[in-house]
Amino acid sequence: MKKQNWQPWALLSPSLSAILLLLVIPVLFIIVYSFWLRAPTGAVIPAFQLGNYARFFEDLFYPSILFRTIRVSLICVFLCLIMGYIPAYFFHRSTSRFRQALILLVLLPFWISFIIRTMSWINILGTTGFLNHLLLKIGIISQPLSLLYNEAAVLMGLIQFLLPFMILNIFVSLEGIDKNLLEAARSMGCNEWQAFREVTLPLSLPGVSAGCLLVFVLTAGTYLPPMILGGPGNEMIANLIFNRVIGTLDWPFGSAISVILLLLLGTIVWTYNRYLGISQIFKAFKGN
């Protein structure tokens, strides 16, 4: 082989190899044993069947709660797409030397725990927290409310979680139009509303639909917002495989449910990919 047919490949050995090691392989784990038998007495016993999987779909419970994960997901994706252009077209658009600092507060979340900012809501939304103490204090409510432990609250928490991811990847996408386009568009007699429509909307799609791809895939894997803040009719897939796994110790069940959500977000990228274009959001990124 000549050198500079393997140099890339040696370049890419230790990411490939943390790869393999961390997500391949255990993935192939997890769908190994969704095929095994748990004994009634606990243990794991090595096999080939699909009961696990025909015992999922028997009982009305498990698809239903994969059914509140897709509808929760979607709405997460329309409030963040919706909370989350507005922001990115003022950073697009801003020239004040506060920018950067701007930008850098949509970040600053990061800088603290997930579980951290998930629990904070407790302290808002519980019925001595903050937002109750202040309703109570100007006399809007004579009782507190109940504003935890539903799906209002477990949306919250996912919103605070994933709305950067939105912001910035909408942001990214608006940096990398042309700004000559829109020169040209109001040379044409467009006014701003007009430019926007026609311009700046479109060539944005790339980034807004990498985010509501990211936001609905992070949406429908994630366990701790459903389990601090949502009640027992709000959990998610997420938490109904961690249940299984670790409560019960069901590896084969759990796995097998672990598969079926895995099989899902392939087949939404696949889609996203067939129809609309992964390297579209590579493009964005890169600013053309």
Contents of the next structure:
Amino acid sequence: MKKQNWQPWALLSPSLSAILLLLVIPVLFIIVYSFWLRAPTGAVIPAFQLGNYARFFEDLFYPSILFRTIRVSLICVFLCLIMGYIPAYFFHRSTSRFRQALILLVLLPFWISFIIRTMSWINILGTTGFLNHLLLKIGIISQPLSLLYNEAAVLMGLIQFLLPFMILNIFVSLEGIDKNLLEAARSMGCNEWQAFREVTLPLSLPGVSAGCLLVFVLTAGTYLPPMILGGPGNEMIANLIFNRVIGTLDWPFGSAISVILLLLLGTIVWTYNRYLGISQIFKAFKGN
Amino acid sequence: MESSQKNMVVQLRGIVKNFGKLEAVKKIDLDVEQGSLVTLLGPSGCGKTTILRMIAGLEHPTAGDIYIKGRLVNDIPIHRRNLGMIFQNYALFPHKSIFDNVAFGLKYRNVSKTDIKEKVRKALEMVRLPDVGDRYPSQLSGGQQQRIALARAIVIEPDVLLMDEPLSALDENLREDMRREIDNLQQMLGVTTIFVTHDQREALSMSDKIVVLNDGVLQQEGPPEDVYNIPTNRFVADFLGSSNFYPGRVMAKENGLYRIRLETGHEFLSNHPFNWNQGDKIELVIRAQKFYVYAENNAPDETLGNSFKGVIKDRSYMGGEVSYFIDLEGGLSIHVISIVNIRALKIGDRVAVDVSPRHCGLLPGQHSIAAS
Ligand SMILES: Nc1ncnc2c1ncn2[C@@H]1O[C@H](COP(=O)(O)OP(=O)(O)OP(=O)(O)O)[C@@H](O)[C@H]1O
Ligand SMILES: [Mg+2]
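The form predicted in complex with its partner chain is what I need now, so please give it after the form predicted on its own.
First the chain shown before, then all remaining chains and molecules of the complex.
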């Protein structure tokens, strides 16, 4: 009996120690750091005080970045949902023999480095980039447009990174729907659109919500697209952390912001898991 | 349509269905009478489901016409054919309550809310599950789910009810109950039904008409008793029950009975209803269940007409029945399935077998008989 109890733990120990070493301990360090003091000289002094947190909420500057992060994440979720459901549904209904290949194409961007993919937007949208070049050439505009360094460009960069996650999550849940249900609905008098609304849409919602959660969490924690494609007013919470820790070497304050972000995302994931179950997300990566 | 066919609810005329190179259904004609239960019976892959799906409008025939209530429906989409469908896996909507499942078809038929309530209540009563309206499909057993599926299909008063192996997901005992329930309900409502199965017992026990299919070709159709007792080809004879086949010739007709001589020299009497001529090559068909077997010293003096002696070569015990392989004197092997009364016979026992001329069927023979 005893033996059986620790056996699974023994088998899990390599991965558990990896998680402990690479995830739990660093996070604990961050939490501890967030209570420390930073002297005006720049030295970091061990302490236990809430000054870093108080500073975050001192005025509206920092909370407004947090608020912007949430807003951009929500917009990104919404756009990914619209732009993701359509191709996922198309793959699901496709009877083409290239279906498998099309689905693989969705994963193609992952083969290219995230930074390169993000940077490449500069060549497309920049003042000397492809799009302006083209528009100038055909004479639609006479002055290059400034398409970069705004929120739209940031969203563009985020979407091209996150869309595959949404598509795959929705696709997997669509594939899991029993085809007979659709035929049953049709036989009882639904036309195609009505059958979609009655059967396909509600039964794909688990995949939709899993995709939304994933996109939200990944957007809220990202710093590359705002840094590369965004302007001064577009920085998100992760950029703030980056600036405090790398830029001004203010580890305690950077840590406090990290903990705030962690709490926010943790609450969202916890709520989701409580009501919908987190396991849906893993289905998308197991394939079918 | 001709007036003589007015009471036909479903008519197929020259239906062909090809999937690429595969000919799944080959020129099928079929008439389904108002209020009758017709089964499509055949082995796996013979095209039963494909035919049903074409009637439903889920597949398009490659050639041929489908009429429902005299109306050509080839180009009418499924949702305007007024059908009830029952699936093997029940296909209840998991995200809707039982009430909403049953009410589903009514919602798309402009039925008022109060009428929907009343009709759903009646339908649930009919399948003897009046109190489950608030539950969800996952909270019901397989048999209950299939009954809800039945309620959902009949509540819309369909022109025809299509069922694709509705019992095969249920376990043995439940299947029998459910089979009787479908049978009773079908008769009570008089709803025209097409029932797909590969289980001959199901087909024989519920149908008004059995349609036997093999390899996309209609083999034989008719009332269960006719199809079972007077098979018109070897496939049907073999598929419905295990049969013995022996090549032979018609020797004479005496007192309304045909005298048949087999290639082995054994002679049988048969009162097959068809007209055969002296010298016709035939195949004698005798079902394994139709032989009587006695221990040799126990045989009655009276014979049914075709009595032989032999030795049991092999047997397998199946509870209520025993399957024997018996070598008759003169070199003829027969397969017999016999009900066990007291004690099964053993391998090596000498036995007498007897079979009535009524159970000696004849099929046209394709074999060649050595000139005699
Ligand atoms: N959509 C399809 N595409 C290609 N071939 C198909 C398709 N549907 C059926 N077939 C083929 O057509 C033939 C008849 O299939 P069908 O499903 O009608 O058989 P069935 O009699 O219902 O068999 P079962 O008892 O196994 O359900 C089979 O050989 C099957 O492989
Ligand atoms: Mg089938």
